[in-house]
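Presented below, as structure tokens, is a lone chain in the form predicted alone.
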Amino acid sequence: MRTFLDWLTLRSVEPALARAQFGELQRQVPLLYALLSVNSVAVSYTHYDAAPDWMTVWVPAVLVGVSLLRLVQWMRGSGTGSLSEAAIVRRLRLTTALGAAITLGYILWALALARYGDDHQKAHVAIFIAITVIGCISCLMHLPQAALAVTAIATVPYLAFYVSPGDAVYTAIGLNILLVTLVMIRALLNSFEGFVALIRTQTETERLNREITKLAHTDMLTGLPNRRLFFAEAEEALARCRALGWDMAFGVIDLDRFKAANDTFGHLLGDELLAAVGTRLATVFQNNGLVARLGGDEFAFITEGRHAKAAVKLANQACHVLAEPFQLGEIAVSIGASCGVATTREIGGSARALYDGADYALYKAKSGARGFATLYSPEHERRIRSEHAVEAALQTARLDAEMEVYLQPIARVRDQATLTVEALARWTSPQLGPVGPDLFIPLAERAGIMHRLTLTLLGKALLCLERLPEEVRLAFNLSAHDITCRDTVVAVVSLIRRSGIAPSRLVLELTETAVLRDFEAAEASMRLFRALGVKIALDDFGTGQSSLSYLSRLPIDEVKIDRSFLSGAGDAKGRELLSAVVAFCRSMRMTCIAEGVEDEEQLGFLASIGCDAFQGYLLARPMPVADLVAWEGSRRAGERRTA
């Protein structure tokens, strides 16, 4: 009984089913009220001369007025999309109650009217009631509670009035109508079962589609939106902000030292680390914007209606949160993050254009403000335009004709005798003029021509070496791409062998950053060069993030101390640090070379702490090979005169 009452009062109705029922009733119920109104007017007309005016005019006028009012309410009612589930259920209950009440009014009026007139008029009333029952069942089939209530209210009084032992015709009519009603009720219930099954299938399909869509747009590792969803949302947010006149910020976050942690602790812990990063970022950007994982250790965010300073502050907050150690089981891992931010104040166009600007700002952050956020600026825009021009010129450059090698000597601290000359690339573009190596070397890597550029410059450097005394060696820089590319390494070895130069006269310089990009590949390449007889130098020591354990594994012969150590040697702490670095190199049996020496005082300090060699403007600036030969010749002639 409780189950039946819950069904009758719609307490157990499923939300999706109730919404579908209401939608169907909006199309059907107005037809029911129209049918009742028209038929009641017809019955009133046929009984106008036989019954009192209040029964043929005023009562039907009230009933028709109520019906037309409900008809208008249903036709003007809002769609289901604007109603809550509770509001829909309340309206369905109201429909059941009002339907029963209005039907009861019509039936009582019709039965009272049947007492007047002849048999034809009485038969008209019987037909009216039968049509009412059939119409109610047909139009309320999607709300069986209302259909059954209305059918019972109409059928029971009808049978009580018409079925009697004294009138076989009306008794037969009543029983026939009862039979038809029962059949239609059974058909209604069958149809409603099919309707329920259809709605449940649609609901389940929609749920599965939502799940599939969510999976397609969610990064499974972190639970954050993935690249596809993020850029789609970014485009919508960009259009919305422009329509409202708001600012929009786009940020790109890249983890620092993640690769080292991933290589050290394994990929499983690396996945846990990324998941923990996603959790922290979700907390930072909760109610502040949308954050997503774009791939690897790269994340991004967008904020709407925030000025540039507020967006940078939020980005710095994210960097600060990610700099705090992560406790993963028994392992504590410290990484960090850098961020680039671009806003619609500086960049127009699509979300992709904002991403490119933020990515460029990120590159600048990693170069000069690691661990913090950098805001894209007009200066960056000019730099990008310049880089695009340089990259386009590189693609069409005749490297043999346009590239030149300058040489800068490296001398022994003790007697300033020239030990090595470092080959430095110089490029004079016919379109752009002189272009610095700090600009065109990274762009050559990006453009995919680093392999060709390296071989061109090395070939020119080896030709220069043929003009120098045999005791002078040549130092040549290899990029991160060179040392990790098997084809380039093999080509360099082949070029050295074909040159006829003794491999022992060559020193290949690598940066810590280049080595750590792919440590295993770099180590294998370095050991191949060492087996050939080439010396290996670690350039810009102290600016990268290598650990002492890495240095002990690598076949390094020389260490070039970055010029920042020497410029900081003006105070006691700076001198102590430089002394410690030199002592470390000597303990590792590595030749120690100081870069950026510019005055005699610096040279004297290097001699006092036991540094092996130095390089810088105090000794000589980079110069063409002919000038270097002349410079070296004049030095040696001066030494002979002094002797």
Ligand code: C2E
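Residue numbers count along the first chain shown, from 1. In this text, rigid core is short for the largest set of C-alphas that superpose within 1.5 Å between two forms. Quick caveat: nothing in here was measured; it's all calculated off a predicted structure. First, how it differs from the form predicted together with this ligand.
Taking the rigid core as fixed, one finds a CA shift for residue 560 smaller than 2 Å between the two forms.
Comparing the forms between the two forms, the C-alpha position of residue 488 differs by less than 2 angstroms, with the core used for superposition.
In the core-superposed comparison between the two forms, residue 615 has its Cα shifted by less than 2 Å.
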Second form
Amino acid sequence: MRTFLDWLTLRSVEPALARAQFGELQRQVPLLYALLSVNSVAVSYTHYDAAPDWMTVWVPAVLVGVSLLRLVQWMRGSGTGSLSEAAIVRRLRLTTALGAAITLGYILWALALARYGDDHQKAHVAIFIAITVIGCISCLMHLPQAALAVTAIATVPYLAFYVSPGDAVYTAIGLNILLVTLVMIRALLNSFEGFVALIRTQTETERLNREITKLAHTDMLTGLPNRRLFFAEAEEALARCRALGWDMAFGVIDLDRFKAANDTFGHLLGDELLAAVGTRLATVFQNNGLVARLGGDEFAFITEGRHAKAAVKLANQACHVLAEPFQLGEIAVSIGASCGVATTREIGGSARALYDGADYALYKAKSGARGFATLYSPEHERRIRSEHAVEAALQTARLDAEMEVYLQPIARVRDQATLTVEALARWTSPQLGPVGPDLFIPLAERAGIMHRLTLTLLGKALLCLERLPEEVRLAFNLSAHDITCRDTVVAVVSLIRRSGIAPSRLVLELTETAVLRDFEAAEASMRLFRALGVKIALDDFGTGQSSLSYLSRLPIDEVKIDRSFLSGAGDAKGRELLSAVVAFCRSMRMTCIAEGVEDEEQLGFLASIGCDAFQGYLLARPMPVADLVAWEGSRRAGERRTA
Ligand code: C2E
Ligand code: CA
Ligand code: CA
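To complete the pair, please output the form predicted together with this ligand; the form predicted alone was given just before.
The next block holds the full complex; its first chain is the one shown before.
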């Protein structure tokens, strides 16, 4: 009983269902009132002469007036979109109550009218009531509560009036109509069940759809928007800013040392770390823009309507909060972040163009102002243009003809004997003239020709080695791409084998940053080279911010201390640092080579702290092999003379 009452008063109706019911009723109920009005006018008309005026004019006028008023109200009601859930339920209740009241009015009036007129006229009333009730049930099929109320209120007085033992015809009509109404109600309830099921399926489908869309747009690890959503939002923001004449800033944030943390502590902790980074960034950009994770350890943000300065300030704030240590369970992890920012002031076009600009600024931040934000500038624009020119020239370069290898000696500190010569690439482009390796090596990596270039250079370097004394070794530089690319590693090994040169005369130099880029792949390559009998040197040591304990896991024979340490050798602090690094190498039993030695004073200091070898302009600049052979020859001749 209670459930029935709840159902009847729409207390238990589902919001989505109520909305759908209301939508359907908006189409049906006006028809219902139109039907009622037309039928009443017809009955009034046939009874005009038989019944008093108040019965055929005034009462029906009031009833039809109320009906038309409701009709207009229903027709004027706007869509369901603007109504709240509660308002819709309220209207459905009102529809049921008013429907019942109006029905009562009509039925009492019709039964009163049935007392007048001849048999034909009486029959008209009976038909009027029957047809109208059936019509109402049909129109109210999406609100069974109202249909039931209307049916009950109409049929009970109707039956009481017509079913009497004395009049077989009207009794039969009454019972017939009752039967038809009951069947109609049953059919209505059946079809309403179908309607409910349909709406439930639709609601569920919509919910799933929303869920899927959300999943497709969210980065699971951090809960931030993902790349797809972010770029879509950025395009929209761009259009908005353009229309309003505002500036928009696009920032790319890249974590420093994340890879090392991930490799050291494992992927699970790496994931936790990324989630924590996401939380911190979300706080920074909470009311200031939109932040997203683009993938890996790369995040990005946009801000609208801010000047470049404010955007850079915000980006620096992000770098700052990410430099604070992260406490993950028992483990404290310190990483950091650098950021590149580009604004619509400098770059027009698409979100993609802004991203490229920000990414370039980031690249500059990483090689210069690590841990801070760098703003994309016209200077960057010029550089990119010249890089494009170099890249284009590289793509069409005939490597064998245009590339050359210069050699620079590395000597023992103690007696200045030449131990090794380092092969350094030189490129003379027919279009651009000489281009330095600092510029073209990274571009060759980006252009996908590094594999070819490395093999060309190694081939040339190995040929040089044949012209040098037996005890002099060759050092050759491998790029980040080389040591993480299986094909290149295999090709390098086979080239060395085929050259017939003793592998012990070869040193492969890998930079610290290259090793950090993909630690596992780099370590595997290093072990492979080692197994062949080749020595491994860690180049540019001290620039990659890696921890010493981390490097001690690698199979390294020699360490080349970066030039920047030597330039610091002028002051006490710099000297202290240099001696600490040398002491560390000695303790690890690795040969220690100082790069960029330019004066006697530096060399004297290196001797005093026990550094093994050195390289630099003081000894010799890089030179073609013929010059080096001559240089070495004259040194040995000089030694013999002094001896
Ligand atoms: P690197 O391996 O650190 O090479 C040493 C760089 O320092 C060379 O620059 C060399 O000319 C320069 N240098 C040597 N002594 C001094 C000095 O006393 N003072 C100063 N200021 N500089 C000195 P270079 O030849 O321009 O090479 C730049 C970088 O390009 C190299 O740095 C290396 O990372 C890369 N590179 C050069 N050749 C190759 C190559 O064949 N393959 C790969 N993968 N990279 C190469
Ligand atoms: Ca080197
Ligand atoms: Ca170096």
